[in-house]
Each structure stands twice: as structure tokens, then as C-alpha cells.
Amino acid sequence: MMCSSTAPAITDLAADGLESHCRAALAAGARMQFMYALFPSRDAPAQLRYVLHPGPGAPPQIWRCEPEAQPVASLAAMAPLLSWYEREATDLFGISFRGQPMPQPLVLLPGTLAERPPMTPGATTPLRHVAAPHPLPDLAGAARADVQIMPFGPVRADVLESAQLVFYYIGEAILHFHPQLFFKHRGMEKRFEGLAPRIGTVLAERVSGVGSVAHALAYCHAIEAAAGCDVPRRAAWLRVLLAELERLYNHLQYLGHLCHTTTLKVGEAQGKYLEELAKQLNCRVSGSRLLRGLIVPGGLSREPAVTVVGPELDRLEREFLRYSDLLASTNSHVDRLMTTGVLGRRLAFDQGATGPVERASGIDRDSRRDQPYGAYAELPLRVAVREGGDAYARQSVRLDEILNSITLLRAVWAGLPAGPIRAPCAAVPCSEGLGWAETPRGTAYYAVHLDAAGRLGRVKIKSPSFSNWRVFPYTVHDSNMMDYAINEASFGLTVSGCDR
């Protein structure tokens, strides 16, 4: 049975009109966000969806394209951030794109053998693998004999996530950097298929463990949009409280890890200590250090223990302000951050940087303000922006965001409205919705499509680390080995959030 959409509004485009529409939208100041593919039913051909923002405050626009033939024109030359999404659609859905500047597989590792694309309806045959080398750039020029190649990973030291990082270098100078991710791709989008919308929240919380709240929020926003459900005001405020508690512990962990890479051991210990205090507060509020199990479609599953927030925040803020001052006055730390991993504004925009990474490069965007959700429009939100684009700017943005999170938490604690915390949110068969939330690493999007039985037919996840991993290599080229670990830490990347 074919399903017709109920929300959001969609513009149908012919495949041969994609390029002209993209060119006109970009000229008008729009920004492409992501694209994805889906099969509307088991027997229907694949569709393409393109999601873009016309500008701050304007709702997202969605283009629907049903290509009659392949290949489809690639839009990556005009909107480079779409390159990874097109390659992903090729790997998982078998859709080819004409003019794709990087036609190599993205998600499927070299040597992967698939009888048919993994996201094809009914595809259950496990993928097979044969030994195959990773495709790497060819060396050319008179100095090629001096260039060394170092593949690092996929098993890395400590408890770092799996990724193979390939460096082309001479001495300490990095000429080219190639990250090979997706070694532990979990097929999360496939796992949603056939689930009841209520159960999908459990999966969304586990797409990226350190973004459990934000991913659950974006998913529930999409389900609520599809169902036409209005969340009670008290629940909307409490969702802000949970989201800012998540941002708080993530940014504190970030600072501790960044100090680790600059060998500031005391700063590392203090950052991790503050992270632990924040996680203990999470546990007192929700029963979970990662704040899981509260956000559900329609609101919250139960009341969190809000009364403990105020006194605990006072202690945390005092210790954080002292820590922040010490970081700012420690020259050995600051010197290692300044001019490291510079990401220019234009490159950040074109390649799709998001969250603190893009705001540190001078792009004043935050979905909490620009496409407000929950209670953010009622609360004192300040968006931290820096112009430097280096590791120091990325740290500075997060320092400011910690203070703003404390301000928001106090505002929720002091002004929390009374009322119910959950509204009915019945699944609407053959509906769809788009939701988003600002995670500690940037904006996450969920596009959900329900089938004729009211179960999940397709769930597309745009995770911020997918975007920022695409941007990151541009800051490594022409840098040096001594700064690499600092640069990677300053981006706050997660591999699981990228691999999904």
C-alpha cells in the first residue's frame, strides 16, 4: 500500500530540475542540510528527499524527487556537504549520481560484497567481505619518494573508537589526511524498521550514547510532527532541563580531554572531576547518568527530581568558574590551541560544519534559537560565537555554552510551570515528520516515515558527528603531527555518532 504524507509540506521536483532549484536556493541564501533515500513501499522505486533551510527563523523545506532513471545529477559540486549523503545513498540504496566528485564507497568498506543494497526492502542476507586495499590518493611529483604513509588504526590506543586514520607526511608535516570510518556501522536506521514509534525512542537514545537526550528529542519531535501532537508546556520546559544537563556534562568532558592532548594533566583531572559531578547530578535528577528513559513521544514518561538542581548547580558553577580562569591563564595550554586546526568560515559553511565547530568559525547558527523547539523561545538563550576558527575558538565557544547552560537550568528550576507532563501521541498510519534538536556537538535531525500499520517504515538520522567528520580533514591537511591529537579533540567528534 502506498502512503501519502501528512507533514511536513513537501515540494515535488523532477530529477532534471534538481540542479536549477539547488542553484536558485543557494543564491537566495538557503543552506542544504542533508538528503536521504527511501522506498515508499516494498514494490515502489526509491525516492530522494532533500532538506534545506531557507534562512534563520524559516521552517525547513523538503524536496521530493522520484527519479525515473539513473544516474541522478549530483548536487555536491554546488553544495559540497551533500557529497557524503549521496555516497551513502549509493552504498545503502544502490542509487547512482552523475558527476559525484568522490564516487568511492563511503559506508561499505573495500571488499564488501552485497547481493543487493542493504536498505532494499526484504534484504536480510549478511554482507560478505574479501580482503581489499583501501583506495588512497596517488602520489605524484618529484618529492614523492620522500612522502611516508602511516595508517593508524582501526584499533587505536586507550579506549578510542575504531577508525583508520591514514597520514601522508614528510617529517612532521602532514600533506594529506584520509579518515576511514564505518568499521562498526550498526545499521541503526535499518533497526528502526517495523518498530512501534514508542519503542523507537529506546534506539534513538543509543545512536550516540553521549547524545541520548538530544537524539531522543529530535526523534520524538519528528514523531510528534507526524502525529500532530502538542507537548504540554511543563514537559517542554523539563525537556530543556534534560537537554542542558546533557550539554553541561559533555562540554566538561570535552575540556578534560582537550587538556589531556595538551599534556595539562591537572586540567585533565579537574575537567573529568567536574564531568563526574555533572553526571552525579544527572543521576539524582533522572536515575540515569546519561539521562535516559524520560523522553517519550508526547512528553515525558515520569517527573524528574527537579528540586535537587538549584543547590547542586551553585557548587558546580563555583568550581567551573575557577577551572575556566585557570585554563585561560595557563599559557602552555592556550599556546597549543591558538592557530591549531583553523577552519575558515566559508569552508565551514560549504562542507556542513555544525554546532560549536561552526560557531567557532563565525557562523551564528543554533537551532535552539533559529528553529526553536520546546521552551527555548521562552528562556534566556545566548548563542556563543567566535571568529578564529581554531582550537582555541572551539574551546571558547564551549566555555561560554557551559555558563549559558547553567543560566538556562536555573531559569527552568525557578520558573517551571505546573501541569501535565505527557499528552496522547497516537501513531498516524502513512504519515511522516521531521524533527531536530541541538546536541552538544551540533544539530541532529530525524526524518520518520510511518507505514500503513502505524509502525516505523523509514527513519533517517542526520547526526552532527557525521557532518563534522566530513569537515575535519580540511583542518588536518598542511598541518603537523604534533598538533593532530589536539585538533581532533577540539572538534569533539564521536565515531559512533558518525557511523550509526
Second form
Amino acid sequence: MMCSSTAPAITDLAADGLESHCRAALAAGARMQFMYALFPSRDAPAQLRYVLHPGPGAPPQIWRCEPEAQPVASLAAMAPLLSWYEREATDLFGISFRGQPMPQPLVLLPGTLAERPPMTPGATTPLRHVAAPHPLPDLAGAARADVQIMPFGPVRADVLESAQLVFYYIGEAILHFHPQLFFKHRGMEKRFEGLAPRIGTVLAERVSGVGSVAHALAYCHAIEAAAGCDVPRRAAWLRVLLAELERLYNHLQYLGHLCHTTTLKVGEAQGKYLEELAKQLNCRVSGSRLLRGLIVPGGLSREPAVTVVGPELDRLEREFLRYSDLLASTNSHVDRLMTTGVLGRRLAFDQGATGPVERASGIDRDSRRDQPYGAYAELPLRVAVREGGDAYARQSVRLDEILNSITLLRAVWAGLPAGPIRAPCAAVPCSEGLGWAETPRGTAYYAVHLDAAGRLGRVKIKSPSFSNWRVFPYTVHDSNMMDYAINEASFGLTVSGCDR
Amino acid sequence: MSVKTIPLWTLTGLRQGKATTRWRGHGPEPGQDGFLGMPRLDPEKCQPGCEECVAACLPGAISLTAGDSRERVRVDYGRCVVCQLCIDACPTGAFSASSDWAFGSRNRGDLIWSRTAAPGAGSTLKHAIRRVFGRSLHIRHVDAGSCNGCESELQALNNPYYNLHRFGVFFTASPRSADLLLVTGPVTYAMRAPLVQTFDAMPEPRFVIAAGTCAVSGGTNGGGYSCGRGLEGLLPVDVYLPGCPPNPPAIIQALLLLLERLPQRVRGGQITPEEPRSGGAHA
Ligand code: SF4
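The structure above corresponds to the form predicted on its own; please provide the structure of the form predicted together with the partner chain.
First the chain shown before, then all remaining chains and molecules of the complex.
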């Protein structure tokens, strides 16, 4: 029997101790992961939770804080990646922070009419929106009149997710870049409330569609941690199979799209073709091209068709190797990637970059190895790291990860243990759990709190794109228009996961 | 540009040959092996007093009417997200797995299960679209708050396997040159105005497809503090296509249905036996 997540330790902190604890933890090499608010019950005051990793390989820690008074001290100046979480807690839970460097709303768009913060108990009125000018940073100086402002979106060209990209530019030079996200905010976290844990899986799969497996996994890990249930070994192995199939088709899609931005037409077509083959394999294995419907608390709902994987992998690998050789030797493609969108190591760490983006900036971190779950500890996992921090490094990490996914898939296919695929996983009333999984875009976390009836009370989703969208603009400021599309593609962002 | 590499890419393209599969327009489409589609309902197997399926269905696609008759289960496939939970929940096998995906429909009512589906219902269109657009169609897609699953499948339409261009169908950036508005997502409060503005900017005659269960009815994500119920009560819809997400052949089928190049396959929530083909579905 495998355990999916270790029960995290919770430390109670007084509100006036937050800053000193944060300072001490950071000095000792910890990394803050995320922060969220909750109302433990209808009439109880709000509670804050901070989730951090004390160091590589150590299990996560949780700080619990019930502030007697507001505003609460902002930790964003010390741990910049917490800034967005605090602003979200202000928008949705009405919690105010002192010393927050960017006190503007984040999740609620300018022009939003909210009677009450929508996550407060008893808030029932739907949000409304009236078009409002976006409060853009002021410009001053002699060249002020030369600066053009171009808002692009939220309806963009091609088939793309909705977001508004605002460029401040002179000629080809981008001075400042502001992505206005959260047009797609669906209030997903609220939607979990009151559901039975099993049914919550259906929702988790629909937070970020191209991360269905990893989101369902992180969610189920949290539920399983709360219930104290163990997943049978065969199910843990099969979950690796699903998760790596997901990484495979996402990374292939990524390469095709990246070639689109460097105008390498055959490379684009070939990347998309390989992605299609991978999705067809998903369909044969699971019945769903996005691999939905198999992961449930306690294991899997049914046996996937594993036997088809082996021969299909051989074909995919052959075609992929030829493809990646060609990509590597195409100067027109490689030249556009090198030195484009450089993200330094320090910036990546401070602002919370995750997944291939942080690994391409020299940060050797992957939750599959560092906070291992499922069967990864038994399988030949390799973590790809590059130092360059540019679009080329981000592509290189993904190329390596495709090969490792194929290795992992083959290992599961060849060594799959026999046994049951599902263990009972009865919800424990008033329990809570933290779960995580490495999506193709970085680490996703779910924190779940069950109510007295064993239904979902509060579910917090920390999606990797929320982190990477926060980081991305730093690589756009002071760059040029010609490189923008390539740089954005090299980050491989999704909007739905970020906006939720 | 490397002198050496470009011929290699050309060679790759040529070696790959034609990846596009022939659109059959009938029978199983290639590449969809194993696909789990909308669950089928057999009301004869339904037990009096049982409500398991209703409790299992998150988007509320299954409801019960009063009384104990066998016909008391009502399934609205316009709300189904294909999660398969009703199949697991049903103690008698009244719900069973199927590969049915051709759920593009001109009538919202045709997505609701009924024993006595009027054949041919909803087959007339407001405009004779083929006369208007001939064999070419330009689509403006608007993501009104999807999970990105629908976009993933819409993007796949342009891969060499499905090669949407062969049908004379193109995605376009400008609503001014678009004939069809293809909407995904439950319509969030913030996307409502941009969506309606996009529709208003399109010249007439213009058409609308609600693509994916979210756009048809809100799906699992409709309602709440932030979302509407897809296009319900917002825009006139010409073709409804539930699915979570609809697979590429389902999207192609819905587009060809709009263009009157294929007949509608779903009636009363069931895929009807093949009608004689009128031809013209091929590229
Ligand atoms: S498969 Fe469709 S009808 Fe069945 S439970 Fe899921 S959403 Fe409801």
C-alpha cells in the first residue's frame, strides 16, 4: 500500500508573529508556496493558512493564523510570490493587509460590482461588471508623448484563451507589460463547497482541462490525506501512467505551438501531429483524449487499457527523436529562442516560478522527486534542469521531460504490479488535507477542508499558471515586440488554471 | 536559416505523407478508438424509487419526474459532461457506456431524451446557409470562460490529421469578416460584454455554435457567483454541441451540420440510425 501525501504539520501563529516567522524561515532557506483564507464555519472569523517548504526534500509545513484584528501584516515585501495570494484574499474574502505593495484588486476586474466579497459566508449575489478604464501605471518624462498603449484582448486572434495583454511601447521596444487576467474567473473554489469528495473530482478535472490528470491527482491526494486512506500499489503505478501521458501530449503541443511562433511551418505541423497521436493514445487507454474520469479518491474508477501503450510508445519515440533532432539543428528556430525572455534564477525563486519554467532558470525542483507521491520513488525519474533561463532553456527542459516521460511510461507498462486498483476512502468529518502533483506546467496544490457532514467545506486550488503568469511579465518589460509571441509560447501558460 | 536543415524539414513533411484521414461522415471516424461518449439510457431497466443517478450527476443532467412510471428519468444531454458517474452509480445498468459523440443539434430539445423523437425535427434552418456561404465559412472563436479543454480540441482541428481547411472552414481574427461565432465556456461575468460585443460586430447573416457543454448550458461550471448558463438567454444559437470537451470529429460534424452538408444525427437524446447520405460531406 502506498501513501499519497504525508500529513503536514500545522503551527499556530499569532498575527503579530507572522513577519518574524517568515523572515526566519526564508533565512533558513525555506520557500513560501502559497497562502489562502477560509471561514472555518459560518460565524467563525476568517483564518489564514500559509504553506511553505522548509527545504528540498522536507515535507511541507502549514502556518495557521486567526488574526484578531485587521489589517494583517503583508508578507509580500519579504516573499514577493505571496503578493497575489494576499490580493486574492482581499478580493474574495474581504481580508485587508497592511503594507501590501500593490493594493489594487487582482481577481476582480476593474469595474466589478460585488455586493460583498463573494467567498464570505452568506454572499449570494452574483458579480456584475461594467466596462471601466483599467488603472494603468502613470508615465512621466520627456518621451511621454511617444509611448503608445495597446490593449490586446480579451478576445484575441486564433483559438486562444481570453486575457487582455496591455503593452506600453515605443516602436518595437516594450517599456512595460501588464497582463489583465481573470476574465475567466469562474469561482471554481466556491463550487466545490457542499459536494461529496468523489464528485469533487469531476470539478478538479475541469479547473485546467489540459491538466485534468494532475489536478485530479492533487485533489485526490488531499482527500486521501484527510481520510488517511492508502492507495493500492497498482493504482499508484497506473496514476503515474496517466500523469506522464498527460505530460507527453502537453509538451508535444507546446513544441508545435512554439514552432508556430518561430514560423517553422513543418515543425508546427509535425508537433501538432505528434500531439494528436498522443491524444489518440490517451483515448484508447482511458476513453478520454484528456484522460478524464479514471482518478478517484482511493485509486482508480476502472482499469485503463494498458496493453496498447507499449507499441504506440515505440512509434511515438521514433518520430519524436527525429523531430527533436531537426529542431535542434534548425538555426532559424534556435536563434529566435536563445537569449529570448531571460528569467534569472533569483527572480524565478522570489516570484514563485514553477515547473519547467523554474527548472530552466537553474532551480532543481520537482515535486515528483522532492515531495514524492504515488509510485515515482520506485521509477526511473530524472529531473531536467537548465541554467540559461531563456526560451531555449525552457524548450530544452521540455524536450528532456518528453524523453523521461517515455522512459517512465515504458517502465510502468513493463513492470505494472498486480492487485486491486481502488481502496475504500471514507471521508472523515471535520478533517483536512493537503495534496500536490507535478502538472506539465509545475506544481499544483489542493488544500481541502471537510465539514461536519464529511462534505467539502473549503477547497483551495494553487495552480502552476497562477505562479508562472505572475513571473512572466518580468521577462517582457524592456524586451521587443518581435519576441513577445515566442516568449509567451516558451512559458507554456494556461489562463483557465490561473483564473479558476 | 541553416542550409542543411530546411531540406530535411521538407523531407520530413514529404516522408510523413498525407496524414489527413478521409472524412467519412458516417460510421465510426478513424482515430477515435476507445472514446467514451454520452451514456445511453434504457428506461426499461429503471427501478422504482431509485435516485442514485440523480445524486451522482454534478451538472444536473438527470432529473426525475413525479410518479413511478419507467419514463420518470429525464436526461438532458445538453448538460452532460460525460463524466460516466451515472453508469457507476446505477445499480441496474439503465445507464451504459457508449461511444456516441455526434451530438451536434439545431434544436436544444433534441438533446433531451425522449422515446418518441419526431424524425426530422429541427432540420430546417432559418437561412439557406449553403446558398449564403457556398463552401467557405469563417469562424470567430470566443472563449467565454472555458477550462481550456475545448480550446485544446479546437486547436486540434488544424492539425494535419483533421486539417479543417479542406472543408473550406477557417478561423479568423476579425469579427467583421466572420460568419460564425463559436463560443466555449459558461460565460463569466467579465466575458459577457466582450462576447456580446463580438457578436454585435459581426455582419448579418451570422450564426452561432455553442461548443461544449459549458456553452450549451453552463455544464459543471455554470451559475455560481461568477458564471452564467452558457448562451442560454444570451445569444441565439444555431447549433448546440454538448461534450466535455467535444472531440474533433464532433466539432467537424457540428460545422457540417450548420452548413447543411450533413444531416443531424441526434434526436430525442439518441443517435439515430444512419440516414441515407446525400453526399457533399467530403472535402
Ligand atoms: S455522464 Fe452525463 S448524465 Fe451521467 S452523471 Fe456524468 S454528466 Fe450526468
